[in-house]
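Just one chain follows, in the form predicted on its own, and it is written as structure tokens.
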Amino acid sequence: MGASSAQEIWEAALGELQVQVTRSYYRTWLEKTTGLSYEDNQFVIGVPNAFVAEYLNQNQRSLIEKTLIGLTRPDIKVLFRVASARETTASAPTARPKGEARYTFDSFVVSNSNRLAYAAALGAAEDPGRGYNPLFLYGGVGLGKTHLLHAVYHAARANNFRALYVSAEQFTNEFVSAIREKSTEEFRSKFRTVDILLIDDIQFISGKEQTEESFFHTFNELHNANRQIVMTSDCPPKSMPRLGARLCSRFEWGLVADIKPPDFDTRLSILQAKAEQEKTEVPLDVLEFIAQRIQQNIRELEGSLHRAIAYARLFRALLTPELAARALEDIAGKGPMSASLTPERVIKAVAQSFQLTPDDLKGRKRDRTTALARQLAMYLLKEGTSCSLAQIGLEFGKRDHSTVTHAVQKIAAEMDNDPYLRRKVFDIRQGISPAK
């Protein structure tokens, strides 16, 4: 099979993988990959360098092969190879966006669900430190928080402000390295001499006492100098578990703005913008079908469109709502779960996966394995069903909703850095997906 066919298969696979992993993970490890060849049962994936090849081979081979099996054959074997510039160009018939500059204010779809957050972010970029400072944006996974953060960064740089964007994890890692290498002065200079500091997923520092202390002083110095601070989180400051009272108070000094899931018209607008970005004409009824099917997560919404487009190209078929349904049904057990799943089914599946019983998860055992299984079950119920936090807490022995919130945040954060946990979640989801 030729390179173009291999790339078409890989485009379809990427559409599925984009739903499976976080946006930052996808950008780091998968976005610059290509499908080079598919001969017999061997599928060759082109990667930008040897480091990516080694990482994917060690950590994501199983997930990638499972994804490709649905598009090729059961005995598919994956090989990762560093691609030449010529191979990369030849194997990329569709233009995937390059670089973070695509996350701008112009490409952000504004609606009632995010209007306040958008306006506040725009104000922070145009006149840093003069309006709401700090600006704290929070909302669920995949709703556009990181998009707005990058938009502030690019607009500020265009206005000749010194802007620095980092994730809270990166801030933590650099702080630890600075202590180890005795370069704390360089660390302080880097983070305290900018006009705008942008911190993504600030909840990551919660409970890390030394990191919190360092960020506390960084925050104070920037705020006292009227330098703008913008942060994102998956929850408001008061709901961040184990966050110190001093930081919690400071996070609320300015404006705390939430981003809610988009309504149908907004989801449709997002899909239309995404199709235009990919330079692909998609019938309106197809966009409407996807907008009706995917309601809570913009990342999943965009990934589903990508999957449908790639699926149509792969099979050289007209993109219709029926074809889009088939494309998305193929990953029904690998993406977010159906709202029809019951808590009993999820708890039973998780317990079996960890060789425990449902009563273990609902009881008071606190050993490491049981605690992880319990938190993972809470995460799956929150992400894959319509159960409220209070309802989930009741399923686990009348636990408080704050316990559920902590569990969901912990699993979501650890999945970014733990391939084993991601595979565990993937396998459980696959096992409990509703029968077709």
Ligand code: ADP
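It should be emphasised that the depicted structure is a prediction, and the values quoted were computed from it without experimental measurement. Rigid core: the largest C-alpha set superposing within 1.5 Å between the two forms. Numbering follows the first chain given and starts at 1. First, how it differs from the form predicted in complex with the ligand.
Core-superposed comparison between these two forms: CA of G254 displaced by less than 2 Å. Here Q352 counts as shifted, since its C-alpha moves by at least 2 Å between these two forms after the core is aligned. The rigid-core alignment places the CA of R227 less than 2 Å apart between these two forms.
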The other form holds:
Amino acid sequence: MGASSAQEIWEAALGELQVQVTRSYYRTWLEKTTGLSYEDNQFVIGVPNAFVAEYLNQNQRSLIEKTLIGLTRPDIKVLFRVASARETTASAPTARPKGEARYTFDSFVVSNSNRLAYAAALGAAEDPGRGYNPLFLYGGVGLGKTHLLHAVYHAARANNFRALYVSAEQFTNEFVSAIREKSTEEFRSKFRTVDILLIDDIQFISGKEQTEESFFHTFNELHNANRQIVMTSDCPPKSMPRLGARLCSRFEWGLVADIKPPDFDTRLSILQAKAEQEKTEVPLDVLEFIAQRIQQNIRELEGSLHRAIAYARLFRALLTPELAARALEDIAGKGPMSASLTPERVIKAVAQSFQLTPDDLKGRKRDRTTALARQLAMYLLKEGTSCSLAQIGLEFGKRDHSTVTHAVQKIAAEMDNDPYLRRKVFDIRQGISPAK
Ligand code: ADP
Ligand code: MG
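Switching from the form predicted on its own: structure of the form predicted in complex with the ligand?
Following is the full complex, with the preceding chain placed first.
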């Protein structure tokens, strides 16, 4: 990936991380992060605030570095930095490297599941305020709502319209601070002076009375002036819990269009488009396999593709449906290595890399090298197999599980500080890759 930008690498890493942590965890800690820079062995990740920086630094540095190793280099070090608002919006689609946006109409695959939403969004971007107003798009998670909204933004700007994109959460936050700083007039004029207002995840404001009230006025002003409003939500207006009746009926004034989960052929087309975007050759049978496996969420579809690609790259293996299966299987929680990885294989590989024998590792020798090799083998077994701590202990001459826990923690901590050890782990992992 020589020339890839930090953001591109980070997006690939996020694809992988997404399948390694729970959805709510991902949303809370990782979703709003960006790849700011990648130079030498330092990878800087932009985070929304100091709290997230602190949290990720304390809890996820090693997982994140592990993930990045496969995409960058074995001695990669991450640094978390609070990104300025400009850097954050830059990663949301405005300014991609080489000025190329990711979420555009061109990169949106149209099918029966989203045709109406697509056509209406395109219409809004080309002729704002003249067609359906407001345009209300709804659908499940990861089905392309944000993508479409960004696409409207880019197309509208290209047509010289003033467009403003905000998440409903951002809208709410800005409103709250405007009240606190007594600058509500500024707040309102910011929204009043646009041709197209795009609000993502509008369900967020429902039930927040003051925000609803403020949005109600903004909505009326814009609508009266024939300015275009496009909103997205995870459900139709009527199903939004606690949404005030006035707003609910306004949301239905124009067009309410839904986006459904894509069918198989669409999923395949999307995967093909993504592989092409990444300039990565992925065999058709692999794409078919992934399209079959992931059905409900296009973000997961992409995440799985990223994961399969990263997995093949990590192990320098040919990307086949079998390898993809393994990459996705591990999502179920067996860790980044192969299911067929046996303790013997790991112990042998580690022993070899330290010029020791498997018996040395299983035995009682306690010199530094042997002890380190033993701990490393325990760590790799924990990481790469579904063996329990007790089982791992048994492999090493009936050591007990607390010894294994200690080893795993120690190696994880040392890997943070020791590039030599990271390199070693990387090499061993490669040696026991499923390709061999
Ligand atoms: P939502 O906002 O509905 O949760 P997103 O717009 O964030 O979903 O989409 C999730 C991912 O899936 C994005 O990377 C997006 O580019 C991709 N995606 C969704 N729908 C399509 C589509 N029809 N064509 C291409 N990519 C899509
Ligand atoms: Mg979204």
